[in-house]
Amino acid sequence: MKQLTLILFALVIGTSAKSQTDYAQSLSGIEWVKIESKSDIILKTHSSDELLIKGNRNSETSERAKGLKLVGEGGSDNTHVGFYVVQDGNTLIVKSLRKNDEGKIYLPKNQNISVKSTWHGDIEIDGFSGEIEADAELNGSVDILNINGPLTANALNGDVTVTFGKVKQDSPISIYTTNGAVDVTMPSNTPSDLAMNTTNGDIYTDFELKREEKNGLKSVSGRKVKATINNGGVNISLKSTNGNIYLRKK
């Protein structure tokens, strides 16, 4: 019985390893990696100077599709893990071709990345220090953790949540959503010139804001705030049309 169990275990491991074939490509000469997906996309860091797409064993090719190639908008599967990857100058373009499968991608920590979800996919980004652009064009949310670099993040029908490790770059930060909340956490000593604006929501923070004055009078608007913290510094713009804005100390 014990021997039979070991044989079955070996078969399971063998099948799993076979189904989880990953795709890797060198990033030599690549300045930006631009990723587009209709489904959830997760970006994490690793120590290698390459793009690594983790294969999803739930996306094995069915018997009916054997010998055929997966195709989608803008390309066909040239990775064998459901993605289309092509280099354009110093930019690597990565497109997920499946509508319902989560894509998990690993890149070096300092890589500049641009990520766009075009349907209902959420965007998750963790641990990067390069420049980041994230855009959930329709029904997804954006969740960004432990970043240090410049950021532009937008959503239409979802929240945008960002946690900064530190903020000390010269480039501005812009975070906007139409129908959701903006929730940002950053170190308490972050020097910043802040502009926060919500049309139909409220603004909450535990930072001590130094408000703009005009002719000795301070603005008292609760939905459009310009202020400095820690004597000013990085321009940070936080906007929502129909949601609240939360700015928190880390």
The other form holds:
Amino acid sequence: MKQLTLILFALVIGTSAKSQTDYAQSLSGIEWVKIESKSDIILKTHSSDELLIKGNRNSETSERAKGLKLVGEGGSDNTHVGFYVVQDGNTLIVKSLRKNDEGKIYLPKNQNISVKSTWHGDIEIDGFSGEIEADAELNGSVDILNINGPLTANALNGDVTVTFGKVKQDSPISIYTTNGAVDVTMPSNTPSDLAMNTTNGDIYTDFELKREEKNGLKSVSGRKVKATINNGGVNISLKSTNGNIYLRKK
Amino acid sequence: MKNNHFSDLLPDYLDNMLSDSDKQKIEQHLSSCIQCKLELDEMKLLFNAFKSDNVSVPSERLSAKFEAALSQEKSAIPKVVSIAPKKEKSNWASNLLKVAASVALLVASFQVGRVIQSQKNNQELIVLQDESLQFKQAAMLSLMENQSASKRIQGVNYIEEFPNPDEAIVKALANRLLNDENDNVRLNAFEALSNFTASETVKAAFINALEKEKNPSIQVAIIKALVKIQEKKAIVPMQKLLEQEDTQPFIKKEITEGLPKII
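Shown: the form predicted on its own; wanted: the form predicted in complex with the partner chain:
Let us now look at the entire complex, which starts with that chain.
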């Protein structure tokens, strides 16, 4: 009995200690969550209707910073985990204030999210069913798994890799990068109007493309490809300036 | 009483114009009916008198005079002469004409009605198309203001529905190209506008965007488009980009290759 209370006590201490390094906020009335960071952002789903930021072990406030507040470009730490979180209308703005520390953020599956990495951060998003906007502004790459769209994603010097579950919405998907590759995987039965375009790269696919015909003439341009697959459907635009485009069947 | 007799047929009998059976009947009747026999005798007398009477033949002069008078009379009333028989003759024909005319009128009015109706339908269709175009325009403009970037791109892609977009649409697209916070939307807006480079608004928007745009993918696309249409106003902003340190090397290359083509 004594042992049990001891275990319970330890558990309570443990969770309270853990809750100090995590930050949670309710998402009621929030339509969009906008996340911005200079470093890596990892977005995962969880089942509760709240924003959860998992603190890093090494992100605990150092002895030197004790009693001081972390300050960033967009605001100061109001979460005690190195993030600035503020609600603006139906949008929740989340900014990572540290410049070289990845943030792991949990959101409900159907949340609409907009993610931006402004310097060297990679963006990783897994398993969402809402709308996604991802922007790796400078040197980061974008990695998106198990989503259905709609999606807009772009990068400058990194690759954009996307794996779709089932694409069935009618609003468009737009993916491009300037200097990296676009690598998209989707189910073979996805109905779509495709536009693929790379200025200095090549296009690879294992889809049977039905090329758009103009006055009965087939388009032969190797760089810009407009085609329909599975009788047409959602507009999917893939574009790279200096990289290759890969479109794969799942 | 008279019905029992054949007085009506007697002149024909005398002229020998009856059928044999009628002739027999009359002869039987005459043998028994004194009244009719008397009548027949009187008639015979009359006929003989006609026959024996000398028909006075008009003299040559008289007949000529008569013929002249007759022909004069004829020529004096030609219309009466010509119309009267026609009217009698074509009684059935005129009825048929009337029927034909009314049928023709019916068909004609049906056709006219159909033409008018189809014109009306066409007008309604035009109004409907006009309305749907206006509806599309409204939908496009409102989609372009949507909070979702994907929906804004959908709005931008609506341009395919307008072969000749009006100024409001072009301006809304130019506004997306210049001011949208999402790079994908700006790129899509550029691609939509690049089909209408003849428009001054589009050219101005491209030059404006060239000065403003930080995304190299969009920069390079705008440079290509402006070189293609040989827009001279683009030279100064391109030279500026060439001088800037943070301009990507491949964009500088694109400009140095493109500039000579404009001049």
